[in-house]
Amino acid sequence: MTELAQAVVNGLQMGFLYALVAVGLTIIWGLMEMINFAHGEFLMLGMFGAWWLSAGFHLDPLLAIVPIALAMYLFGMLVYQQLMRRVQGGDPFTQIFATIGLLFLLQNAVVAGFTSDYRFVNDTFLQKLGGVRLTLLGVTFAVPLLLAAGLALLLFLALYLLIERTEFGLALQATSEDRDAARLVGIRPQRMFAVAWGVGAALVAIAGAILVNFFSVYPQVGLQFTVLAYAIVALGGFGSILGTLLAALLVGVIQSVTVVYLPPAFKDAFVFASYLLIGLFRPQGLFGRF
């Protein structure tokens, strides 16, 4: 029983990190109805940025979050303005091929600049706490993962309040519902979309800067997170910020519990099997409105 409880706790902590990875996709895909298969590459850039600042300037990845978030916010806006704005009104396949092309462009640019070697950050703040453990009711909490999960949760809640409780968030939701009506009340849809792409890119890059403490860094690292993020967003419900969080927690728990009782290769299989099962009864996801 203690082993199961430990697996659930570990899964919940990873779930908060998954939520931060996926929520940017929720904004871009769920609220804006735009497809971005390069989402994981934004995370990869965040991981490489954290590694580069750590290796070259001895800046801890947690402190590197600020410059990385700013750079990726601007990069996300640039991607929308120069690429996605031009294909936004076209066939969905145009968006798919555009973002797949962006995926390979970013991957190969990083390979050309840094090669395909695996890299690791060393001696970070979280890594120094690697041996620190907290025990509660027989369940052990690894402090580095606990702190990373707490930071991810704070950022997620800040985004939730931004989307649900501010004029910007209401304007973004209004734009996603009806662009023409939004224009009539003075909202500029293209500007809202550009900002949303910037916010989405910044959030997933921040997640990358946190995850670099636990995962190796290489040009193809984003693919596994892209697939997982799409599963989480679809499971939680398109456009649902809260649904993304709960779905991410569910995915984290499924993975963690599966690894305890079955070979690790099955962990993602059970995640997608769970999505298929829920999709039979709620095709719109757990918290989807349609």
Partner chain sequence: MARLALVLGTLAAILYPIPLQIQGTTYYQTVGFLVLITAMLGVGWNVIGGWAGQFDFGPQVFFGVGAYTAALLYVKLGVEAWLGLLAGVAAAAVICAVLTYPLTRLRGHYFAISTVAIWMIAQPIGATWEYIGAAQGLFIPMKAHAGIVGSAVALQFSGPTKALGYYYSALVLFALTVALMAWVERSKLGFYFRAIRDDQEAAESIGIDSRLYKVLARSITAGVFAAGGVLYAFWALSVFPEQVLELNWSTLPIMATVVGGIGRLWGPLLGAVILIPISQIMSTTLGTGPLAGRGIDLIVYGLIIVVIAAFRPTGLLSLPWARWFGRRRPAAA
Given for the second form:
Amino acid sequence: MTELAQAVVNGLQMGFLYALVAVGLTIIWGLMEMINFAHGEFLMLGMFGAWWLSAGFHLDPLLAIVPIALAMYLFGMLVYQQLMRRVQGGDPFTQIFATIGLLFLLQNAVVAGFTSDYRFVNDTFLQKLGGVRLTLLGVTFAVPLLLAAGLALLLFLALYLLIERTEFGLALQATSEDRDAARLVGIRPQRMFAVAWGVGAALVAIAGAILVNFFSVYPQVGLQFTVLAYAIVALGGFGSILGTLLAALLVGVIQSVTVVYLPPAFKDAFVFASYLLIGLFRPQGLFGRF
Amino acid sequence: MARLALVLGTLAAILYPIPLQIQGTTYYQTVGFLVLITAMLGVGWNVIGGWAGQFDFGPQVFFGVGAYTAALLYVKLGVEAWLGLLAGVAAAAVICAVLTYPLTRLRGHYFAISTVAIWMIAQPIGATWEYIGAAQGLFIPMKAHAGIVGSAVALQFSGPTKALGYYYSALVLFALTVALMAWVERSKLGFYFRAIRDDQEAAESIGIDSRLYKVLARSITAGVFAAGGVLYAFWALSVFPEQVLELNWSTLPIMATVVGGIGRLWGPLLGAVILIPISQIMSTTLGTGPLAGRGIDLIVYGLIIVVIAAFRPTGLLSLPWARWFGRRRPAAA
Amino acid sequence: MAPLLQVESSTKRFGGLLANREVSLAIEAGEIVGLIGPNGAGKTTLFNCITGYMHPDEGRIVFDGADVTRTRPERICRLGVARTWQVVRAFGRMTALENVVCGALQRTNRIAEARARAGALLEFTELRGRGDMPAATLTLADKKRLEIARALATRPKLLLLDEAMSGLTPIETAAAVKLVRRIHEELQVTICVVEHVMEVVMPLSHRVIVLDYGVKIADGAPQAVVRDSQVIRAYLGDRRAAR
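For the form predicted together with the partner chain instead of the form predicted on its own, what are the coordinates?
Starting with the chain above, the whole complex follows.
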């Protein structure tokens, strides 16, 4: 029983990190309805950036969040303006094609720069807290993961307020609902899309900088997260920020509970099996708006 | 005009390896083999993606189903490759139908993720199921065969004619696939698939069972992927999860289809002829030497794809086909 | 003889909204029936229930002796009901001819036969010469005709036209009315037209049914319905007052 409770708690903590990984995609795919196969590569860039700043400049990954978020915000806008804007009007498959090219490019640019070796960060703030644990009713909380989850939740809430409560967020939503109508009330859709790509890239890169405290980095690390992120966004019901959080928590719990009973290879399989099961009863996603 | 192109293309495809073979080169035959396998998978993917208009990112599962079925039959029961191929195609089509029917309740992106879901579930099953060799997979032993005919019947070629043998086998399978799909395109199936793509509700209003025809489209795609999987397995002499359930088996054919013209029968061949040699040439020129293993070839490959996408805003679907091939409208349009 | 279509106190709710409340009606073979009512009266909901896109929460729908209350759209089409759409839904990337071929394939598996029938129907709907054009490039009036041709290709006994004339110019509307009459006379198809333009429906229909706020408020000969005080209040009254 305690084992199960422990698994649920661990899963919830991972879930907050997954939420941060997925929410960038919620904006790009869910709200703006553009497909990005290179989402995990944005994450990988964030992780590599944090590793590089940590190994080369002794900057803690948590502090590296600021420069990484800025750089990836600009990079996301660049990707939109130079590539995605051009393929936006065409068949959706063209977006897939373009972002697969981007995936090859980014992944292998990193291979060229840093080789395919696995990298680890050392002596970060969170890792130094590694031994500190809290025990509550027989369930242990590792403080580093707890802090990371808390940080992810804070960022998530900030984003939620940005999208739901600010004028900018409303303009973004208006653009996703109806581009022409948005234009009529003075919103520049192209600008909104660029910002959406920037924010999406920055968020997932921040997630990368946090994850680097717990996971090794290598150029191919992205795909597994891309796949999970798509499942989370779909489960959360496209474009629903809160739905993404709940779906991410669910995914985290499913993963960690699966591992209690089955070989680790099945942890993602069970996430997707749950997706199918849920899909059969709620074809519009768990938290779909319609 | 189109007929002339077909005749010339067929002749070129049959004849080009011969002088190379006489010279003693096998490299371009292998490239040709990879082009044809990709093109064939693309032609198959066109059915669900191009005609029926459904996002399917999981057909590689059936590439694996075909490969495993034929390999199991061969290793455990001694069934010959071509019979194994038929069995693999049948198994993939049936398994696909059973799995896909419930998924057709989902639409658009939800359906797309469900196809990925099946792939995500298939991977650990393949990696842990002892009967099919788990992560090690199955090895396909070479047997001695009497001459070219024996090799062709067994789909096992070795030595200097290996590349050539598999090239022609792939050519035969590709030709069969195109012929079958050309028939599908002109039949009731082709009309119904495109009707569902253009407007599912309207299709239902004229009596089209959209769920049934989506399942049929995906099962046809699965069958083609299974055939490709069998061919590849006998070429590679082994089947293991990381190889046959690899994501590239769907992304490469999809990209070839997008480049060559989605929904067009010959599009995937054109796309594969453009994309595969580029990647092969890149890996043999830039992927060797002091920078080997640094992914330079894939950087350039990625750049080429990005540039193609950026400078053909609506994809390559907008290639001026009509201008190139006279006023005759391609049947797929 | 039993009517071709019988709707028995069909009720459909969307959340708290009652789109149809205990609507009962019958359509006899050989009729042209007009179904009218202000916007939001529940006409399209009723169409969707009859054609299987929605299922009533309560009540029963019987077509040609078969209970179709919970039947899926494609099966209802096979039984002999065809429809068009308020917002046109042609197969945009297929040619006009191919659109109609898809309909004709409902009754044959042979492409040549389906093509011949489709060609004849394009002729009948005066779309000859447009056969090779992608449907998306047709004008609105032509798209509406194309939808009718595609629906007729399935050899329906009952044809439901959902606002087949809205958005058309007066000349186009006159041509559409003529087409509906020809379908009725030459092809012997029973027709139900949904319109909110009364001027079109009245001269065309043998009988008019009026819906208002999801409830049937009148059912009878056009002249009688026009004089019905409830109808005038609910529907015509507003319009006359506005003029």
